[in-house]
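Only one chain is included here, represented as structure tokens and corresponding to the form predicted alone.
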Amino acid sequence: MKVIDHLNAANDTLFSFEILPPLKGKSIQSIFDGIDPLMEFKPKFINVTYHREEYIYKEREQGLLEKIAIRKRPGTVGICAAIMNKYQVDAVPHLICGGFSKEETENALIDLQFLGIDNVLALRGDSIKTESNFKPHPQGHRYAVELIEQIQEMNSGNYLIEDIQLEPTDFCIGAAGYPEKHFEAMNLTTDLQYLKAKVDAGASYIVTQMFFDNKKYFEFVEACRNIGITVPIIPGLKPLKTLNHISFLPKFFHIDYPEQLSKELLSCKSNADVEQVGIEWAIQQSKELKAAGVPCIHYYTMSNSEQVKKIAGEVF
């Protein structure tokens, strides 16, 4: 079933989250491991996200340096039919630009499909880090709405290979959103332009970035909704958990703390310290933002259900 049907047919705010795929080398227990504690929320659907290769350098002879592309985690075309298969939830597989061409793009489209998995979140993808900019595949995708266009080209039966009759897909597809803008963009206004432009491409519905001042949600749908951005707007939140997210998450996600959070953590003094906080806020987050009617909210849980238990018992 796809997302937007889920959300058009639900009475009451949605739960759901996200998880990693794990490192390689562990088995696929140790993602519903992760997943099995949550499932008394009745969660509809479920992201997994996907992870760029990175390189490393290996000294040859003569002093020479080889370039070497590695993986640490797996793809998630596997492990989201492995989620539907044990659960009989909808998985939502990350689908990004960096790192694929249109054709390998199109492939793994393809392989979606064959398995029953209709939902993907188009993504442009981080650059890596050996990238102080975003580079594209030669043959691929630079921005998130040109993959969105060819989610929907294949909706429409257009292939890339053309000389070959494919049926149509039917994929649903979601987008980012960013209620502190994203970093790249000149500013809010701007941003919000390109988030239209994906709407228009085909994106059903959107996914916003983590925040932690419901305010900035808030203002951030209002905005949308007056440049004529009609689609449902799922809150994301992540509860922190450690002393370095206190520092880590507002440079890594050019992201800002409310005044109280801040005065909170600046008080912690230990990981267990700000994990509680961490609790606390996104409770008080939750409630009102599920008071306020939201469609659903959508928890990052970076595979640890922990915090995601204790927040939505109290809110689901």
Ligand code: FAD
Second form
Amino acid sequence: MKVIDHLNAANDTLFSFEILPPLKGKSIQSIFDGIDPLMEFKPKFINVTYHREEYIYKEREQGLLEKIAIRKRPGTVGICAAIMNKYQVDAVPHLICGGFSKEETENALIDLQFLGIDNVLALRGDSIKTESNFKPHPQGHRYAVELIEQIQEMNSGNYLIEDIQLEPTDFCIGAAGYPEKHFEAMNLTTDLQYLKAKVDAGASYIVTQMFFDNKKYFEFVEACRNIGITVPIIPGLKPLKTLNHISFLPKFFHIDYPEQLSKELLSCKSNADVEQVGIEWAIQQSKELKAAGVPCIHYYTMSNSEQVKKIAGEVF
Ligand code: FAD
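Okay, that one was the form predicted alone. Can I see the form predicted in complex with the ligand too?
Complete assembly follows, chain above in first position.
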């Protein structure tokens, strides 16, 4: 079933979460071990992130360096199929522009269709670690909106092969939104215009980047509504867990902590202290969002379902 149909059919705020594929060489059991504790909250869909290649350099004879591409977390599509098979819950693979030609994207979508997966979260993806800016594949897409357009074309039966009308796909497409602005955007206004373009191109719902201040989410939703974005906007929450998160998350995800939370974090001396603050903060955020009638709360578990279980147990 499509995510948008789940959202439209719901009488109350839904629970959903996102997992990462395991590191290459680890078994899929680690994924199931992360999902099992959360099944009691009846997720209607589970997202699986996509991780593109990275480059490493290996030293060869005479000091020469060989550049090698590796993908540390392959398996997004296989994991989605396994989740649907084992739990009978819809899985949402993340599909990115980075590293894909249009034809590879088309073929990936055909695989998804054959597997009965009719949801995708369409993203641009970040630059690879060794590049300072995002570089699109020469035959690929520069922005998520172009990927959404390609999927919508397939939904209309228009594949890359010109002049031949083929069997249409039927994908429900989600897109990413940033309550605190995407870090490359000139300002929130242009970012919102590009977000609207993604919706106009065919995204039927939005999932937000993590945020720790609900006010920012509410303002973002209002700004979206003011420019005519009417689709559901699912808030994404990430529970803080380690001392490292205190500086890493603002740096990596370009988000701010509200003053009250930063005060609480400053008094933390150990990972356990941060984890406790993270749980309490996420419970408080979730309760307020649920009371406001958000369609769904999406948790970034980052393979840390025990913490999300404690939060969901207080909210759902
Ligand atoms: P876009 O919508 O293409 O926007 C990228 C930037 O370009 C923005 O600054 C936007 O304002 C600007 N822009 C957009 N369209 C245009 C245009 N036509 N002209 C000029 N500027 C434009 N990354 C992964 O690699 N794998 C994942 O699984 C993954 N999952 C994610 C899930 C969620 C819910 C979120 C919020 C992010 C996720 N990301 C993931 C990260 C995401 O790929 C990055 O944030 C990326 O930098 C932007 O992706 P986007 O789809 O928002 O890009």
